[in-house]
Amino acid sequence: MTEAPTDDPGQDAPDVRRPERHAVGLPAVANSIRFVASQAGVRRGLPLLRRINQVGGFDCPGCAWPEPEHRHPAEFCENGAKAVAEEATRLRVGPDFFAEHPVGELAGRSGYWLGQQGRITHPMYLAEGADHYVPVEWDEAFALIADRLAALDDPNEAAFYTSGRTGNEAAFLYQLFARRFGTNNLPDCSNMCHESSGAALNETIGIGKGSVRLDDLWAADLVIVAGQNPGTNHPRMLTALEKAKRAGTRIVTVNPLPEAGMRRFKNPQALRGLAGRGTELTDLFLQIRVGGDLALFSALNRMLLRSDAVDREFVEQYTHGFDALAEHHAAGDDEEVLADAVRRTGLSREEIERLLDMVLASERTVVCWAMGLTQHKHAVPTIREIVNLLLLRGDIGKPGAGVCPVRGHSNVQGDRTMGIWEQMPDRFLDALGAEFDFAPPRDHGYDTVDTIRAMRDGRVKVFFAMGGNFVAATPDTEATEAAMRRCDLTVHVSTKLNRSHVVTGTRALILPALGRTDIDVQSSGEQFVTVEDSMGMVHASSGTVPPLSDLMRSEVAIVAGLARKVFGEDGVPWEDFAADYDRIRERIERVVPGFDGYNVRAREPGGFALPHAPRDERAFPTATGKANFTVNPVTSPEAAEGRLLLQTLRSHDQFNTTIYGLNDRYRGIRNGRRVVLVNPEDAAELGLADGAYCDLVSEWGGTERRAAHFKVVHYPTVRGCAAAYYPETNVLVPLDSVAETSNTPTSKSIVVRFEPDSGA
């Protein structure tokens, strides 16, 4: 049996090499097999690779990229293999582990070390004043939670967080539990990532989801990938982009950093990828200044209007607000506006004009984006401006065109569909109340940032997390940890250890959950769950390996068991729901639009597509009844002399806050994570030698935050900007620095200065 690591490896002395100019190929295949074998073993782990993202198998617990209709036998990526290996590991974290390690010691370990210890096998309880977690029976754990909830003065003193990996069935029961308890405090990981996308899309096209399917990418004339690194964050997207490129699609990459995956892709599913040079994906690379995307798309739209390249028929029939947009772009001097766009973007005039030419030559354009656009103060206006571009060209509601926000967690979009949102519309609450014969609360609840503020201020006393790693994922680490410690009770439904288990309230519980790979057997037999991908496809997921402990419970069983303890006999058949997930899907069908025939359709190979009115009918369920143009004054983040704009990002060896290893192969970083990537010219001006160590100090609103002991790496970032990995740099993100409208933390535009290493 594989031994868990006993030493916590240093992460601040990495070996730095030349960045790679291509992604995937044979190294990714070899690394996937090696990682799975080391974590889960050959007999347990390798057969799982044949079941990832396959009909009758399980949905990858990593990203939300959709599966094609005709699936390759190896329909997974390197990071997907790592996610599966981590979940299917043979290592166990049980009572003996917690008896050996006091919480104070665990709090001094890195998130990487904690995650490498194995699967949590028993419910564990940390009593008030205790040094160690101790095992607790499930009924006692539920009673502890029920007692603390009953002691609250107001239901809004509890918050119920959700990670994107929670399946549809558990998510639906979870939000029902919270609302029957009397609160809409349902923060989730969407609040920290694509909330800006949802806010902008709901306002402009009437639905907060992307409007494209995989077939649209392959039929597009032009695909613009902005603020996204598919090679690390959504590697299977590279396969779709390669198919599009070979069909004649032109691809534009808009990013402050050159990323290997968008340069050249060596597809491991094809001989040309394993033995040949692979496929050059990007036709035009726009190395944009951090936060300059609004200026770019605004300038592009102004030039489109000047070129009279507008689909007038579409605009007149399907849109509202065109005259206001045209008037906005008619104001001012064209040369001055373009010069301002050049300054804000860091691009040349020629580069912007080349992009314009490509848009003009395209009859079908798709724009894809991710966190690089959504985590800025002006994120919502930026995405509204992208919608303006597509509306001007009539590129929503026709094949090969549309908006494509690329989600992170594999069911984060499905959780929102199921009601995990602090401000669900009245039509959902009406249907939920009618189905379960109660009056759901109507006041909007706390999102993630507001939950932290409420815990800080003593207004939330019980924090319950369905999955995730809240402490490590959220901004302003010191403020978040202090807020968590003010709670009376913190509860985490988890598969593996993470930082949130060692930064606790007065009392704390860890409840061990089944994962996607685990076989889920309830009293009526083996169960499956459903998930929704980034493009609105709903499909089944069935685990294939026996759980490591019979004390692990499914998320559905955990919610149902807690509900029985809290509510008693309240008319909701919680026990029936836990016994047979078909019973939950029957209720979802009656509450959530688009799920007609849910149980039948969920069993169909490949699942089914949810309706999307803008895509399917060119119908726009907005306040005006049409797609809305918006006016978005241009702005961008600025850094004073001697400062840079820092963006947080992932390494290739991580998924969100889960650290698989200490390498970032494509960027040339090995055996370490505390690095800051700085343009050599900026580094020379700031006196930052390659390989030197420094502290990063963020400046915002007259306050400062410090991340100590980072190694400077000279790297081809855009001038004026730097990059470093999260969660190590989340400490630099101010809690109150958020996007307008969406309240999303501004993790992609942090003003920092560099100081001598305080740890030297």
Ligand SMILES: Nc1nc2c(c(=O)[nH]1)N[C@H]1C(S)=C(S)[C@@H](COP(=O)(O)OP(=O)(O)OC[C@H]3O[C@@H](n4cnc5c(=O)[nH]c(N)nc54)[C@H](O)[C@@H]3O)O[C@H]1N2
Contents of the next structure:
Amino acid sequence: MTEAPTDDPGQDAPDVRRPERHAVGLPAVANSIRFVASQAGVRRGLPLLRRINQVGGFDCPGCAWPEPEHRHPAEFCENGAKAVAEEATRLRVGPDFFAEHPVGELAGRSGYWLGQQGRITHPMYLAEGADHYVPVEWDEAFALIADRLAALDDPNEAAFYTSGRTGNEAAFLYQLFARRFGTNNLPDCSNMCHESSGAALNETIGIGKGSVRLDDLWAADLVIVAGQNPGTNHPRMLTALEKAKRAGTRIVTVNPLPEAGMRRFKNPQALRGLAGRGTELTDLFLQIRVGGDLALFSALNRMLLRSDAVDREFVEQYTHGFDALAEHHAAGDDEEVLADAVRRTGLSREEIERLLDMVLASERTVVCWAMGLTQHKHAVPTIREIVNLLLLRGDIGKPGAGVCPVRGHSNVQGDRTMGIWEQMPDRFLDALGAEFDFAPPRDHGYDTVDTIRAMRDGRVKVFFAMGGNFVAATPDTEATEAAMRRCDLTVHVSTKLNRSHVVTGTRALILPALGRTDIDVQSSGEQFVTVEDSMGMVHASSGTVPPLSDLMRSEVAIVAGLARKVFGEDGVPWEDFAADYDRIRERIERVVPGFDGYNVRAREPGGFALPHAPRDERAFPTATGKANFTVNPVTSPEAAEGRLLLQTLRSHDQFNTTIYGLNDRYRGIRNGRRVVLVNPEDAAELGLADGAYCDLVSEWGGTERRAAHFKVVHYPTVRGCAAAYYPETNVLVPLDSVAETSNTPTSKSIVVRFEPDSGA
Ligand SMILES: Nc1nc2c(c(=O)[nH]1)N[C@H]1C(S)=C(S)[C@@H](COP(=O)(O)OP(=O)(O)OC[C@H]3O[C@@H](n4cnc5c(=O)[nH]c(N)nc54)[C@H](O)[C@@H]3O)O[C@H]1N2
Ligand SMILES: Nc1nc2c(c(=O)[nH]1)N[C@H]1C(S)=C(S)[C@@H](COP(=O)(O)OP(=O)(O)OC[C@H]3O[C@@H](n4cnc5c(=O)[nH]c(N)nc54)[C@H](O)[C@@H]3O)O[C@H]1N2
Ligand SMILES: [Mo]
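Switch from the form predicted on its own to the form predicted in complex with the ligand and give that structure.
The complete assembly is shown below, putting the previous chain first.
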């Protein structure tokens, strides 16, 4: 047991009500205002709400869902409001706090408690053998890092992690710093998130990003939302889906859980949403078994081929590999294949055929997905099979159709565009090297899972994180924490306190950063940063509240200051970059395609769109020069007798490892997070009474992992599958259980058995 003991009153005794049948509406509006006022205060907090996602305001630090061209005065959601309030809080964590609380004590606190303490206001240092963090000057902090970096035998003994909130300018400088230091070890949150989407899309259409814009949703005949819970994680997507629905789009939801948001939506931006019954969003709900999506889409494609509903012209002109796919689906017996799909998906044959009919009736189909598809062993083939479907129908590169991986962190896609990737292609490295007159390293670096392995084995000794909460977000908590403790130095550039600050290497630093909402003033004046949303739109973001402390620095200033300390006079004008972010954007424009006129276009209201060859001109920059069909043999996770497949997901009151509160309103869970949702029939078979406490034991490759003291909740999830919250269950995800090709932890399919409660 490695989890922090629970110290939140009530967290151990969650109570349960009936799940909601609709999402948003008045309670969401009331909740946003209450939460913002309580965290940030009425004077500091409430005016912020008017600046979220507005031209001249700041990009919501919540999710990466795009803003419509015509913005509503309230272009935010309940959970965006919580993300803003969390950051704009008036509470401070400064030297007094650290003097009062030894690190050992903090390591016993829950993540929720740590996050609630406030914004970090001073650079803090934990010396070797010390019990307390103590304040440190910025210059001294940089010197400490430079010193440990200089002590390494090889630049690849350092790893530089990024979480997806970092703006483009800081991300670009950060990867430049890492590569000039000599390593491609740039793990990021994306490795645990949409890496599977990137891998599948790069191979099949030649670019690892989605191909649709907002107006494509409105022009689509059919939108399939698979493995995603937008009511909680991308609430503004519901507004877009409602608009699509009113324009005649049909919507299919594929999910093991009946998520409230995809059922009935009460739009808070419209009177009908606040007062009326709301809009029924889903036309067809397919309650699929966890990991059954490849079987579903494969069966669908087989039937499509049989019914001769293939867009021959598109296939001939733009694609490669059709014959192999057709051959694959010609083999075997149709009845047997369908029966196999029924078994693997848990759906009925009629349900699969209804989906087929809807696909056949649609001239323009969009498929949206998120973590329910990406975090499986067979995630990459699953997404490739979705691409097969769209290619068969000619549904890429035309209005109203395409692939829509819905990104998580607000700038996770932009960070990738800026070079935060352990395997950036040579054309990027060539341009970077030419611009800054150096030879970037070419060997691929470590991703997130490989970084943990390298720390565990003593091959990475300095761990530096630009945001995020590495030890809580990554799999196999026990193994990861042990790996982190083996490091010589761990450094976190952070806004709020989290578990990664208290599970440290021999020495540790916390460097306090400005966030999205903070006004950022540098020597040339007030700065803005730019971000890229899930649909490839780049736009400006400027904070609007005064920082809580003069000692907080922007991420740009932190990287620039560190770089100067590490490299000395190296011919790169780091100070100029920090003084005026336009100077960084000029360089990005010369290195990264699609950013011409960056400084001008970033200042245009709404920003600008990055090019996307498949969408814009049906050009596919793949190895074959065409869009690639792929053959994906059907597979799905299995659990032996007496076991269930556990998926780990988000409640309505959290942003990843940041816990806003202990409720999950739409699912009817209150005052606690250590719950496991189990289908009543499975529960009866397993002897799990509603409300009983149990341990979850994961089984993988002959090894076992345990998470103690979970309350059983009988819940209408699909048979054979259970669900529980992340990050409490990360301890159960084996480090080596990863998706093929993308190396993403399989957080959505863990085989678990239930044992009697061993206590909190
Ligand atoms: N408020 C809030 N917003 C967020 C976040 C947050 O924590 N809080 N996190 C952000 C981030 S980084 C990300 S990546 C996104 C995550 O957004 P989501 O992917 O929506 O997040 P999860 O909670 O992991 O939900 C996964 C969904 O997939 C379903 N699912 C699980 N397994 C399967 C499966 O095998 N097949 C199918 N078809 N469905 C399955 C689950 O039932 C659930 O509805 O949200 C972003 N936005
Ligand atoms: N079991 C399981 N594990 C998962 C997932 C899952 O579904 N199940 N999802 C995975 C996914 S999709 C993701 S994206 C990862 C998320 O992994 P991370 O991105 O590493 O985690 P977060 O919880 O988003 O990081 C929160 C911390 O970031 C810092 N922070 C916030 N804003 C800023 C900022 O503006 N600047 C800086 N410098 N720091 C800031 C704060 O200190 C805060 O505590 O987790 C993954 N882990
Ligand atoms: Mo994510």
